[in-house]
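One chain is shown next in C-alpha cells, namely the form predicted alone.
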Amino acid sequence: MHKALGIISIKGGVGKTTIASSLAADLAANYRKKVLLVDANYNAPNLGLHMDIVEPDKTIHHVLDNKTNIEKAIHNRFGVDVIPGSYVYPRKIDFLKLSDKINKIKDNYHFVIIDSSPSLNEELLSTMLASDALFIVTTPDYPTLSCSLRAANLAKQRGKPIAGIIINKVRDPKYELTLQQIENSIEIPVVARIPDDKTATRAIYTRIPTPIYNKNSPFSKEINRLNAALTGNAEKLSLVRRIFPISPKKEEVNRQLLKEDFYTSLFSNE
C-alpha cells in the first residue's frame, strides 16, 4: 500500500487543505498508517501552520528547486511527516518536478497526502500528476459546484480517477445542494459529508489538526469513517445504530463501494 492521493479544488475557503491536515493525523492516529503529508499549494501555503510549522528551514520549495533533499524537508508532526511550503521563496521553482521527487520516497509511506493548490495553472497540474487518485473538496452551493466540475473535467482529461467529493460545511440544508444534486452534475460519488464544526475553527487557531484537537467532533468523525474506507476497514458506528439498525446514507453506501472497489483494486498487492 504505497498510493498517493490529491486533495483538490479550484475555489479557495472550503477547507480543503484542514481536511488534508485532518485525513494524514487520523490516519497516523487511529489507523496506524505511516503518512507523507506535502503541501503543494506552492504561491500561499498554510498546510505548515495546521500541522504546527511556523518557521519551516527545508521546505517543498527546496526540494523543486534542487536545493536540498526531500528527505532533509521532512518535518515529523503528531505522527505524521509533513514537508512544509515556503511563505515567501525567492525564486522560480518547476512545480511539475513534484511527481520525481515524491516517488523517490513514496515506498516508505502507507499514503502520502497531497495539499493542492485551488488555482487552475501548473500548480493543480503537478497534483494531479503526483497523485494516484483524487478527492475533490467542495461545498454544497452553486459557485464552488461550478468550481468543482471543472476541477472534475481537467482531472478526466488527465486519466486521473477521482475517488470521490468531499463535501464540506454543511450548514443550512433546507438551503443548500443535496448530495443527490452534487453527485448528479459531477457525476462522481460523495463520500464524505462534513457539517460546519466549529472545532475545526478552533483547531486550526491552536495549530493542532482537528481529529488530535478533538477525535469525537462531528468534523471528526465523518474524517474517520472516510480513512476506514481508505484502509479497508469497517466504521465505527454508534451505540444506537449498532442496537437500532437503520438504512444507511447514500455517502455511507459510497465509502462502501470505495472500500471494495478503490481499496481492492489499489492497495491489494500490500
Ligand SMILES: Nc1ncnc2c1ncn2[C@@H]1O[C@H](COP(=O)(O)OP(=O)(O)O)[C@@H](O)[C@H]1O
Given for the second form:
Amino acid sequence: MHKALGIISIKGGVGKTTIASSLAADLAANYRKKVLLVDANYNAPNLGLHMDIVEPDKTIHHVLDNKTNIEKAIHNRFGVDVIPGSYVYPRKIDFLKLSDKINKIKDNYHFVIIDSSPSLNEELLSTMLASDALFIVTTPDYPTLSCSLRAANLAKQRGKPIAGIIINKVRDPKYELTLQQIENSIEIPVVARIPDDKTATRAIYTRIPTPIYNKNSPFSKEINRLNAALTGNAEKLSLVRRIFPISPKKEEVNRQLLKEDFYTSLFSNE
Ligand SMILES: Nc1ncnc2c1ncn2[C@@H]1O[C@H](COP(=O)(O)OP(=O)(O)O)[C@@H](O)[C@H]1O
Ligand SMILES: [Mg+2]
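I've shown you the form predicted alone. Could you give me the structure of the form predicted together with the named molecule?
What follows is the whole complex; the chain from before opens it.
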C-alpha cells in the first residue's frame, strides 16, 4: 500500500523539504487526512523550520537512539504530526531503524511523508527503506537531471517503486529541460510541474507551510492537484479549463494514472 511516501533527490536545494511540508499541510488542511511528517535529513534537519518548530526537545534522533518513544517526538503543527530532527546530536545513530520505528505508528495515519537527505549513503537509504513509494524532486536543468537519474537507478536497484517525478522551480521554460526530455531520460512519469514562486520564499520566512500561507499561489495549487491524485479526488480545474475544451497537460494525464495506481494500492496487501 502506498502510504509512506519518501521525497528524495541526491541534490540539495531542489525543494524536497518545501514540497514534503507542503504536501503534508495540504493533505491535512484541504483533504482532512491524518499525516505524519518525518525529517530524515539527519545531518541538516530543516523540516522543523518549515513547520514552525524551533529547538524541539525530542526528535527523530532520540527516537532512533531509543531514548524516547516515537509518540513523544511528535509535534502537532498545522494539523500535521511532525517529527523534526536535532541539529546537533552527540551520539552516532543507526538511521536504518527508521522503517521499524515508523511501522509502529503507521496504522494511525492515512499518509506518512518522509523528507529525505540528499547524501548518497545510509541517510538516503533510510528513507528508501521506510517508504512504500518515492517521489523524485528535480529542477529542469542538466546537472540536477543527472542526479535525479542516479536517484532513480538507486531506487530501482532497491526495488522501490517511484510514484513520479516532481519538477520544481520552473522559471524560464524556453531555456530549461522540457517535461518530455526529463521523462525520456528518467523513464518515470512527471506528476507535477511546480513554478518558481516567491510565495515559497515568503512562507519559509514566516515558518508557515506554503499551502497554508497562500492556498491560491501557483505553488500551492500544483501541490493541491498532486494531492488530489493521492487521495482519489478530482483536481480543481482552472476557470479557463472549465470553460474551454483544452486538452489536458501531460502531467495532468500522468496524475490520472497515479490516482488509479494509489486507488488500487488501497486494496492490495503488497
Ligand atoms: N517552487 C519554488 N519557488 C521558489 N522557491 C522555492 C521553490 N521550492 C523551493 N524553494 C526555495 O528553495 C530553497 C531550497 O528549498 P528546500 O526545500 O530547502 O530544498 P531541499 O530540501 O531539496 O534542500 C528554499 O529557500 C525554498 O524556499
Ligand atoms: Mg531539505
